[in-house]
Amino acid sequence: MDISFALTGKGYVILASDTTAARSIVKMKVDEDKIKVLSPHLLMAYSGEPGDTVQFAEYIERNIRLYQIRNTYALRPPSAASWIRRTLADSLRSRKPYAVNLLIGGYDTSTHQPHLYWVDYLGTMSEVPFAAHGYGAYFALSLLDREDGLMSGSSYHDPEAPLEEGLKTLRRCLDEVAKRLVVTPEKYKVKVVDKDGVREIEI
């Protein structure tokens, strides 16, 4: 049972998934980093069938990075979220489809914008400000759209907001899940990209 989200404000996007391994009702492993970093500012979040989720991230990390090597420059956040669509939609349409939900979030250094993008196993990709994967998304999605939350002065979701207050959002997110879902992940692993790079946060 994999949750994930991410949120983007103020030229940063934050990623955060549970770090839990499961299968049906046993534990394996509560120290699972389900968080790729492709690129100095390109990070990807994973859900799904456990062994296609390590595979596919596995593939999309080492082909990103002989993409930098062969050109001596990284892709931007639109092309690598592209591409690994492309390569997502293609494997659908093969004899061993990947079930894997991604987040693809980064920071384009040209434009000096943080992107954010939904993609699930399906191959449907879209642009978003904010997004979640898993049993989480029936919790938080509905805290992160309120139209009324910046008015009122609560900690609902501002593409504006400095990274102080989205960390200050997710961590509503994440106490929401654990009020409301009856099995509860331990642990969440949160990671940043902005200018100056990837970095995890403890929250």
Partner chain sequence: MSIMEYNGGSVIAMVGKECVAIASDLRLGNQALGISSNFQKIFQMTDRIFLGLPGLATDVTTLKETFRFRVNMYTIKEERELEPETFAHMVSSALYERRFGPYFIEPVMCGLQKTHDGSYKPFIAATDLIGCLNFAKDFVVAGTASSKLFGVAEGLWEPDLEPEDLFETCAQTLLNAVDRDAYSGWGAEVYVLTKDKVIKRTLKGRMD
Given for the second form:
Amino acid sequence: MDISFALTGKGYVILASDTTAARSIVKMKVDEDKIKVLSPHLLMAYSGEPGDTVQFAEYIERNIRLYQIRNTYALRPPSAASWIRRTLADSLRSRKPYAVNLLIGGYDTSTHQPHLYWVDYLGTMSEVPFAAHGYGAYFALSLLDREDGLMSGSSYHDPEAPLEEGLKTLRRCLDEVAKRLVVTPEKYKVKVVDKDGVREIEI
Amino acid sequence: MARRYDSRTTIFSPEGRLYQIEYAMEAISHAGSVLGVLSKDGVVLAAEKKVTGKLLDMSGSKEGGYGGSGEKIFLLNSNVVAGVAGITADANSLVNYARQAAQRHLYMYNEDIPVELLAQRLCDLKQGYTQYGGLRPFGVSLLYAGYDPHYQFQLYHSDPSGNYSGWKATCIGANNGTATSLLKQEYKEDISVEDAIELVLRTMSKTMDSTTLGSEKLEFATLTLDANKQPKAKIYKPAEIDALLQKHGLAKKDEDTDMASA
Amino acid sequence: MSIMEYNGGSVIAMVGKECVAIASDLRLGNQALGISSNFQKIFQMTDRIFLGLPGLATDVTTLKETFRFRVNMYTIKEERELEPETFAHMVSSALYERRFGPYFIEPVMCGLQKTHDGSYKPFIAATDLIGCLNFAKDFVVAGTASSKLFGVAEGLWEPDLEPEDLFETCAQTLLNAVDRDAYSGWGAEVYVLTKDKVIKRTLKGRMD
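Switching conditions: you have the form predicted on its own, so give me the form predicted in complex with its partner chain.
In what comes next, the whole complex appears, and the chain from above leads the way.
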């Protein structure tokens, strides 16, 4: 089962996704990158039905790129997310719907705001401060929900936290999953998007 | 000789010209002029109405439909107003096309259409009529005054050939040469929207054929940002235009009305 | 599991004296798991029409965008504002178009209808997921807490409430009904529409 997390902070969005590609009970690959870079300031983590995922992600990737070539500038994160959601919602009522869940993180260079969207295979979309898909959601969301101040100086989620602190919060989520989930992924790929664009971070 | 290449829109003349397109542009240079000025905090449009008569029933346009559209200035989308010069019937068809294109973009991407993209959509249509045979090109030039988060305030011009270009200040229609040279002299890089309004009105009053400015000859619109930083188009109502002219000392002189009544 | 209860959420609309109110919760869930506490289900369609869309969340967004498109096209082509009653029929026919593969939404709408003498008359309506219209005179409810909303509203609502009293009645009805429903809650928002203004208030409520 795929696990992905994402959270926002002061001027950035972090996305993390496990790197296993599995068929049934067998791990086929342990270094699969499941976060696509859609444009200079836009990331998309995808999970779900094997086959659908890559096919859908590449379709989105190429269409977002096409828009950028035609219009010289890329779609802003809210518009890109809305278009991706519509694609999934239309697909849902087609003969063979894509079964793909997404986390879309981006930095809007015209308003200087980070945006994170939780999207599921039905085309449900919500802008959120933090999000997760897969079994990790059951552990991480409750962890991230906890308000700061109950333990002073602790780094539960804070939308105004600097990157260092955001990564520490992410680390807590990964540790919690490692501790409590029966089948734990061994490796995660982590990507960040902020005003300087997209980059990968070792964790 | 030239007539052999006139009848079709899509055939080059031996000198490599498309006569029908040039005729369309010629038609526009006789139309009532439209003037636009871009400033750092807004865009201003003004248009000259040519045909006015006391018997024309204007009660329908007083109420104002979608964004209070008049004869020459239209709201294309919540972030774009356009002024048209040329054949009004053609313009109505283009305005309708533009509004639909803007709504389709809103539906697809959940954002107001970027101004340049809207200009491109119309130009794609207009260009088609220079290439596909049997049809007449649109006899319309447009000025688009718009706002989007990519490039903030913008002013574009498009012509019947499907060309478009961005401007700081420009004029289309009758006397556009005089108006553009006046604008070239007067335009300042960091002009405010208030000064732009004055510049537009002053240039308009100098280039229009009639001696007096009034709401029966003039349409006027501005595009600015509201308190929530959202674009806000304002198409002036006749009474507001007269008040504006009064404020800038360009309204009809009192003695004129006295003379008329005498 | 019913698909109507997959994401959770509830909406209520009420008639007052020369005003109307509409309120909803803000929860978005995946069955029992909460995803967002800021998922809006009420949308302003024109200056005088509000639409609430409880049901499957993907269709909430799809229908919101569809109706925005249709209302705008109507306004452009007709060159006048859409009336609430006309809008209700627009909603109804849009849903019935999908009679045999419906949107899983039960819309609730409210507005102020222009009368012949130029004054405004409160208007509320709701439909089922295939567009069967219900023009009620007092209140309409829909969503996972609809059975509870009926009960509380039946007890609290009275005719000719002034805007502030209508707000209180509508807010208390919603808040108390969603507390008895596991799939609704996580904050609420209330809109009161009068002839010259819109009052919007976001409420905290029980956040558990």
